[in-house]
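One chain follows as structure tokens, the form predicted on its own.
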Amino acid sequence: MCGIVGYIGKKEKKEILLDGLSELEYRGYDSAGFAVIENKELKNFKAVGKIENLANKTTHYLSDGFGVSIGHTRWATHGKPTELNAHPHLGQYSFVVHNGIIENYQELKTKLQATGASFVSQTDTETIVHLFEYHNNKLANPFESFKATVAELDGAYATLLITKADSETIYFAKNGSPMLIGFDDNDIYFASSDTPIIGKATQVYYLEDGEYGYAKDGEVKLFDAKGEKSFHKQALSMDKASAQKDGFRFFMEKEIYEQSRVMSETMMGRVNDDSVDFEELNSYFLNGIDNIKICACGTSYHSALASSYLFERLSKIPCVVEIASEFRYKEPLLKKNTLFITISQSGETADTLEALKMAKRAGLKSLSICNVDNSSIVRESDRAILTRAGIEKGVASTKAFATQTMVLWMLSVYFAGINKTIPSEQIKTEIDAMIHVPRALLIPDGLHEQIHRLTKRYLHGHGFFFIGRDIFFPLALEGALKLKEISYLHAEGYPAGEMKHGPIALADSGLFTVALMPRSLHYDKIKSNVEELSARDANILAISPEPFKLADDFIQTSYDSHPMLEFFEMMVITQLFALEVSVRLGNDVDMPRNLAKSVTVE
């Protein structure tokens, strides 16, 4: 999501910024812009869409000589992709760029408007520049004003600020979103990842959370809560492809490890102490709605299927999940008391889009869950909730599935709060579990190596069963799909209780069973199902917080207090399992054969 670049020095700044922004295109964005101060004069340029649109707008602009400059690619969170909402944002005499989400921006905005500040965008970011100028108008000290501004911000942010009040300085701060500083002689660079400064800087410092400061006269002054601090530069890698992968072997592997951080962004500003809120929705949107129909394909279908348990269990709303490619041809009965939800990572999935158009023609209210703002499905829907997963380059979806499932869980609690279908104490229990999900998604020391070692035993045989009950049945479907997609081995997901109704006929020493055995949900029942398979010589890989004596392999999980915490922890394990089997078989993990990331045909 969103990318930042910055430069202070004598080189031509436009080309440095445009080149840096183009290196961040892989992260995903919907608009871009940059701002420059030279000779105490502010200049800025913005464009919706691709970097080339910004380049075309600046064809005749040159920025020779000393100056400070900042640039940004934006993935919309607050406000649509427009030039007004694109970064950098302007106050009276300052510019700011920002990645992340300012959770208390509405409170700050109201305070600033009362003092006469005029806002022109719908973004949370614009709050930063007005807050800085509010302080500087009183203190007449840009650094102290920036320090006071950062102290008032709640949420995640990486931000750069330039101002005519100190026209030879770039101010910076980092908390929760990545940012680094690059060095080459007297030139100083800023970026949200290595790639924009490779080939320009020779050394780098990676900012830690809570650090802030300024760059001026070829030097950087760094501070944290204890005051000014020293820092150590390190050599910068010169491999751009490797830098994009952040040291991981594959984009899929990187995206599995990103899930903990991304999940925090999905919840940011939405999960509060005692409620779940969506600025995209209001209680009136549910007026007249007494059932839900969800349409999706592939991985998105699995997240939808998991959510159907949650909508009925928590919101007490009947929920039916349809495979979009089949829905269109069954002559479905569509009634106006139905909320029609579509789920798509790309927002361009052809079958899902056509199903949505059918629902719209029938007069149903529509809501989309998507990762790409301004995509076809988002534009076609009455309302849309963005998952904020960031771009996903691995064809086999990981963090998109995780964030879709989280948004749907949040929605089920949001609907429950509006309809008062569960006590407030239970809502708090759900919220407490949500807050712990990023921790459950962290990969403990030794886990990945354990999975790598055991996968050498799973390269032969005649197939896999992934089995689970309740919400773990859709997770079993997703685990099997991941393995199929990248290993090309046959795998099926099954409800554990259905094994005895036919599939158990396949059980023998050549069948591998991946058993999802949560302690918090139906443990004794699934244990009995796994025992039936073990008695027929099936090889068992048990994933559970509870040791299982009959397992041939056992991966112990940590969380057992809430089913969704167990769900997400087991999800990571199945993703890593598929990855490591594929690696052992020598397959292209990121680009599996016959598959495409965005399915735009029927």
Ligand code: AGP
Second form
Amino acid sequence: MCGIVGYIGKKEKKEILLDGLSELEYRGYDSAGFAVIENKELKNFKAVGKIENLANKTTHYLSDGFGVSIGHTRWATHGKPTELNAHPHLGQYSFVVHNGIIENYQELKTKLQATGASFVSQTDTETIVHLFEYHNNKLANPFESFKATVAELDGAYATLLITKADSETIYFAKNGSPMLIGFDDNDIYFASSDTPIIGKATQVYYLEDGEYGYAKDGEVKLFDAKGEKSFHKQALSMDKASAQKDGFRFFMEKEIYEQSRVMSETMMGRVNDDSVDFEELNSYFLNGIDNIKICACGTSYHSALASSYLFERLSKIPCVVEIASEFRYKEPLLKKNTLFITISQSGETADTLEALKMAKRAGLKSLSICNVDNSSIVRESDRAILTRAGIEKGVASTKAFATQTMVLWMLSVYFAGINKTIPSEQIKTEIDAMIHVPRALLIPDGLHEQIHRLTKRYLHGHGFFFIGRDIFFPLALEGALKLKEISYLHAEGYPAGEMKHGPIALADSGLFTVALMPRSLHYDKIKSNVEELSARDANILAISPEPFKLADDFIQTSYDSHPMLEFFEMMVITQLFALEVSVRLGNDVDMPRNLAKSVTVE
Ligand code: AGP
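Taking the form predicted on its own as the starting point, write out the structure of the form predicted together with this ligand.
Then the entire complex follows, led off by the chain already shown.
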């Protein structure tokens, strides 16, 4: 959610900033901008919409002498996506970029306006630059002024500030939103995640909450509440992980197709002939644990919900799943015999991160399941299992969901093995099924074309219900979320057996029902539920191995004996369905409106 890039050095700055912002664009793409100070001269460019608009606007600008520079790509929180609201924000002689939310900005703004500051944007961010100049006009000391500014900010932020009052320095602060510093000889880079600096910096330092400081003359001075502190840089991989589309039309499409391959990576070294092992865990760590609580948001929440069936069925461990933003404020009762699991693709989701911190404060053991190494959630957790999905750029998550669900299934079998809750033959059955998952994720010839053709009938009507039972209920939730995110059509996921308790009132010829009808789990039950909808004239798209006479449309899947194989096969179909509806509606599949890849605000 929003992206920040900064650079001090002699290299051409526009290219470094635009290149870095492009890497972050999928996180927020309402507007973008950058500012440079070179020879005490301030330059500032902004554009609404994608980075290419900013690039087009700055074709004739070059900055190749020594200078300081900051850039930002925005996902609007306060104020509409306009140029005035785009970052960097200018005071009289300083610029600021910021990710996060300044919670007390209204109070600060009122105070600053009373001293004569004039605000031009509706953002909370602009407060930072005016507050800095307010202090600096009195103290004539940019560092002390920045320190005083940071001390007055409440909320989550990662911020960079440059000022004519000290034109060779970048000031930085981090609290609750990610920020890192990259180093290469005398060049210093800043970014809100490591992709913009991979291939540029060789070493990195990931800032911790409460840290602030400045970079000047090839050096960084770091401080926290206790004063100046030393820090250790770590090597940064030079392998540019930046995903390319590889001939696919969209990143999301590429990511759907690569699920079969990445799933093998997820299992590698973990799924053995007759056991599942995680080098990240051991029985000592799990000693005393007799229940699991999982917190996550969005798609990650859906994978958690699916796994709760598996933890109870296979590991015989009570498992409760909560949406992180709800968990935070419910004053939860936390007991030390609970393993607290967080799931996050990005590892930066503010609500999930805060839930994790609450659990840690209560003394719980924590485990995260995440796709991004070194992310805030990974660093905050006692133990972390990486999903190994590779960088996911489509805002609508696909392969991250698949690999999260896989890791959780593996984990449930791992616990079953440790606690001997199911016979070894059943563990073997689970493992045999796991090994077949990459096959279940392959997209057979003709399937994508079939889905493309049938989607033309699903562009109107008054909404969608995705229905399923058991683990197929969370999959229904996920199918509906995918469709909503990129088609902007209303879709709901529902437990099939619950339809008759209210939602069936919506059933008529304008209602589309996507029915997940696996053969290996409660087939007769869900069949009855779908028949009830069909009897009320709803349009039925049935996804099942078993031909279903009442279906208006039918996508046939394989007769697999294990429900998880049916789960993954149906998951791909719902993903392709959402993709094709979105394409037909002419939407931006990879960067759908109003969304961002990483939600680092509450
Ligand atoms: C997925 O398609 C969504 N864009 C969104 O629901 C996402 O899963 C959610 O914001 C949580 O993100 P995380 O996995 O990075 O924590």
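Definition used throughout: the rigid core is the maximal C-alpha set that superposes within 1.5 Å between two forms. A quick note: this is a predicted structure, and the numbers were derived from the prediction, not measured. Residue numbers count along the first chain shown, from 1.
Positional change of L17 between the two forms reaches 2 Å or more at the C-alpha, relative to the superposed core.
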